[in-house]
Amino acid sequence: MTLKELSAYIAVEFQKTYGRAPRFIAAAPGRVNVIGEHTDYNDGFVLPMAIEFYTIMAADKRLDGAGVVTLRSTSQPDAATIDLSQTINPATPKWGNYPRGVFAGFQARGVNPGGLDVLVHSTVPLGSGLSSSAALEVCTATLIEAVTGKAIDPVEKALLAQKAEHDFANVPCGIMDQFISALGREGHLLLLDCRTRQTELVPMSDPSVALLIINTNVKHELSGGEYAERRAQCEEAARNLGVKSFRDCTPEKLEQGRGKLSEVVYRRARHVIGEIERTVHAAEGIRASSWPSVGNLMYASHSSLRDDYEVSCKELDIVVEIAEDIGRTGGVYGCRMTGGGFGGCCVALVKADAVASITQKIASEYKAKTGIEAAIFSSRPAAGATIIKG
């Protein structure tokens, strides 16, 4: 659905629920990660997409005047309920702990919108790597905003929902999914420096390509601890390096100290430090529509994933394998696994007019495959979040 049919969907959907019209209503994007994969908490760059899918809240200010957000959402069972009047905290159930933290925020800036009645929808797909949950965040954010005519920084907003992401739902997230829920603008990916949180949009309006997401239908349920030990890993590196971090190290750095790293921990480092360069010119590519010299960014950074960093798996490397052999004549100018890996989504770069046969021919082959359906959807850069009553 497009923002204008989810406005009128979630409009009716309130007046149903709470028996009037609600008077604000807010959207904000789940995204994709174009490139720049395990770059963000060593100091780099990435580079992600806001996508034609939203969570989307209405709400109106309670009748009977109490200090308390009752929060309702169309794909859970039970209300979430914040007492504006308390020290707001993480409580159940678990869904309402995202806008807890973005209430709490708010509260700790002595700014309190009054009791409201609201409604959640999302057609983000949830569990899939698209960000469901800083849409929720970066949405409730834009809601308050709405009810108080008290607009903050877009980066401010993204910071704040990040910091309730960490406080309220324990996720020690980077920065790069609030900063493009927030900060996206239509017809533009954003290429945010993860060092200086500084961002820039990177006009991406040529109607001849789309990108396409694969949902792979699989998360490896692992022993854990395998993020924790790769960011272990980086930091290793770098500090035998003599390094801040990979930000500060090009590949002849890192060739010139090879001998101070074991094979695993060079490997990691050389992933991420080509990742970087590779999203940097990625942004290039993407400026001079020069959709080869993308796609071919995208497919090394897959293979360094998959090699270096081994945080691929076999249905994501299926996807990629499929990408190939389809090729630039069949439509593809790249694809890679995008998102933490061991499962979750692909991301390609196709030719617009190409993208029923290409969905058709990825669908068909990874079920024959795998005997899995992947969910393939595709998607323009989108707006970020926005204030559609208020």
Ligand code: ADP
Contents of the next structure:
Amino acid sequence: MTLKELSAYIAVEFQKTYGRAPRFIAAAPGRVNVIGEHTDYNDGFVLPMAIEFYTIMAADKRLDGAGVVTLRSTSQPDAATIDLSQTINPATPKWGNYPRGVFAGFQARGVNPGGLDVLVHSTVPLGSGLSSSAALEVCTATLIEAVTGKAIDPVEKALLAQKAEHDFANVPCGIMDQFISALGREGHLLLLDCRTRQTELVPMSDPSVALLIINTNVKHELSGGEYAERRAQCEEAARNLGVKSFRDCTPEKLEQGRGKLSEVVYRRARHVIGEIERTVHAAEGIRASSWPSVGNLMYASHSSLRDDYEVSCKELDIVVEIAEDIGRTGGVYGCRMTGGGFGGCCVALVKADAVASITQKIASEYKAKTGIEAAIFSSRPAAGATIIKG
Ligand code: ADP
Ligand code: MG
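Given the form predicted alone, state the structure of the form predicted in complex with adenosine-5'-diphosphate (ADP).
In what comes next, the whole complex appears, and the chain from above leads the way.
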């Protein structure tokens, strides 16, 4: 659904739910990270893109004038309420904590939008690694901007949304998801420096290419310590190499210090240091529309995540193998796992006119090899959060 169709849809649903037309409509996109995995907490670069899948909210001031926000979601049975006259704290239902945290962030800044009736709908699949959570947070913040008529700086907005996820959803996420949802621009990727928080829009307007997102529909339950273990290994490696973070380390410096690292920790470091370089090179390649070289960087990223960082899984590897088999002649430039790993999605850079045939091929071969249906969708780089009405 286009954003226009989506806003027509939410207006109709709002009318059905609350018996009147909405005065405000805001939307924020999900995202896919094209390259730069496990680099964020190592002061590196990431290169995400906003996707044409959105969280959208319609709202109106309450009729009874009470300072209470009621939020209903088309995907949840229970409504969430927020009493703006009290200090806002986490509560139930759980999904309401993402918007709650954002209202709390505005409360801390002394901003009170007043009581609202809100309806939420999302075309970003929930819990698939495409960041429906950041879309929900950034959409909430954008809605509050619409209601108050006061825009806040988009970087501050992203940081406020990230804090909501930390403090209200207990997820210690980095800055990428909220930054791209708030700052994305149509026809551009966002090169984000996780050390300085500086951003650079990277134009990707060549209509001959598109990104394909392939959801493996698996999520392997881990003992839980994998993420913390990787982080600890990175810290150990940086300490032993005498650098503050991997950002200050070149591949040459890593080789010189190899003797100071265990074999596993060396491989973890090699992934991160290589990935930071690949991300910068990919941004250059995208700017120059050098699609074969961007594709090769994506394949290299995947191999490194699989072999050195060891966060892939059988299903992600199968998708990448199928993509490699289709090859450039079949329209695939590159493919890699995206997100934290152990399941979730792959992202592929493909020729736009081959999207249908590639989708079909990946779906049928993935099904044949795993018995699982993949969910596959294509997207061009979409715009960040917007006020549609208000
Ligand atoms: P991801 O961000 O990868 O989609 P998360 O687990 O971080 O996965 O966030 C998913 C959670 O965000 C959901 O379980 C739900 O609590 C909340 N959420 C996201 N979108 C919506 C929505 N449209 N309506 C209600 N809750 C939502
Ligand atoms: Mg999330």
